[in-house]
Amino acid sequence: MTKPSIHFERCGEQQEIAVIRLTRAAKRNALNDGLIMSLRELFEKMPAGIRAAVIAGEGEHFCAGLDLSELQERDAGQGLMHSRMWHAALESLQFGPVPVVAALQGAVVGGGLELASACHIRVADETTFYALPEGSRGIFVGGGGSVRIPRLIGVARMTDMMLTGRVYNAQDGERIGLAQYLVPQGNAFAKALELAQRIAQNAPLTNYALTHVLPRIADQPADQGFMTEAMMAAIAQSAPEAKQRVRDFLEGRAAKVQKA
């Protein structure tokens, strides 16, 4: 399955993790048309068996944004639709099969970050930096990043690192919200794919509902949000999956929660 600027591989013990790189070292994995579409087929046609995916970059960077010398120019009706269909590529991603883990290192840049944010958990080693430079270059965000990244680090850090052109290194990042782990230098593919063989050992309907579901409940008011969990809720334990989860926990079968 290996697409055009893409790697697709399967690993664990059943073949249940697709790990997918993104190929194009020699521009820092610089994001165009075909690599985006390539992602959205990918997603959309995941061969079955698979539980969870660990993106990640080849090379020294994750990905250091839109192939700027591939930009066409356009009027505002073909702008238009070419975001949307970056927007489609990563929804078919954030709302995908499947959860996704982002191994990040180097450059996490513009649409490299836009992708990153589209992703479920973000591991970052300690080359990490994020930066929306798209303020400078007299363009704004078009593959989802106006929504997907306030979200994780708010309105006004966004506002203050496309007006100023501010980067964020690994540490900063983490401690704002743009990575949930930070491990050293050359690591963040290993951890992802261990988070990613964790995830994969959940049930899958839990996974559903925490990737689809839980999303959609943060942006719903309290009282429908309250609903909305409750029917999940009910679905999720009603899986023969989950029953056997509990009697298994309730008989001494399953492991405790232990402190870290």
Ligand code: 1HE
The other form holds:
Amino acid sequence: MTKPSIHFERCGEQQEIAVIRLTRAAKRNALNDGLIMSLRELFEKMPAGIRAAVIAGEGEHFCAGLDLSELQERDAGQGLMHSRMWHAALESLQFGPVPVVAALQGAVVGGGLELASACHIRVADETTFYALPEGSRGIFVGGGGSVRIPRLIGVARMTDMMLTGRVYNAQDGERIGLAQYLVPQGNAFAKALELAQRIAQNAPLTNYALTHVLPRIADQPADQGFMTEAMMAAIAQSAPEAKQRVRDFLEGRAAKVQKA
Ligand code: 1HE
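One more: the block was the form predicted alone; return the form predicted in complex with the named molecule.
What follows is the whole complex; the chain from before opens it.
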């Protein structure tokens, strides 16, 4: 399935992995309104049977952020609505049907970093660099970056990126928590796919708990977080699939945890 500037295909033995590619390489995968709306629609109407997704950019760059050519004169109300449109799209990804792994290379900047930070796992290759040029363009983040990026790297580092235009390279990006994995040049997609296939083997309810419940617990006061955790734990362990998986381990049919 191809929508303007976005390509969707299924892969994996049971076609259980969704591969989503931004296909505006000539514009460094800059995100225009059509692309943002297509992303939202895709996550809201994810076909049945998909258990994990990979999102990647075509060409040398993951994403150059907001398509600046669309940044027309908007009044305050229109600007608010535009930002809310991004929020709805990236929420449909973050709190969508399946875990999403981002395969990063080259520029991950502005709205591109906002998109990446809405994904659950980020795999970067050695060419990756991260920046928030909004500061120097006279604007502010509007795609949820002020909420999600400090949760990855802290308010101080995000403030520095925006005040000074600081660019993080791939190594430093992984060190500070912008990506969980760093791989050699050209290997981000393969690693992201490998991780998605591993994620797809989990019980769907566990994946749901990790993508929908864990981030909400992190935002709750500890007392409420403990209660939410207890309720999620009770629901998860009562599922027939959980009981079967535990039995498989106890009866020697499931893999042990291997030393790293
Ligand atoms: C674009 C965009 C874009 C490239 N909007 N057209 N984002 C930025 O401020 C980043 C702006 N882009 C860049 O700094 C660079 O393009 C890159 C570092 C990403 C890549 O550099 P390079 O040398 O590989 O490509 P290029 O020659 O700069 O760009 C190739 C073409 O893509 C060129 O168009 P052409 O018609 O002259 O070929 C560029 O104009 C075009 N292009 N990036 C529109 N972003 C929800 S709020 C989010 C707020 C933000 O994201 S603000 C940050 C925006």
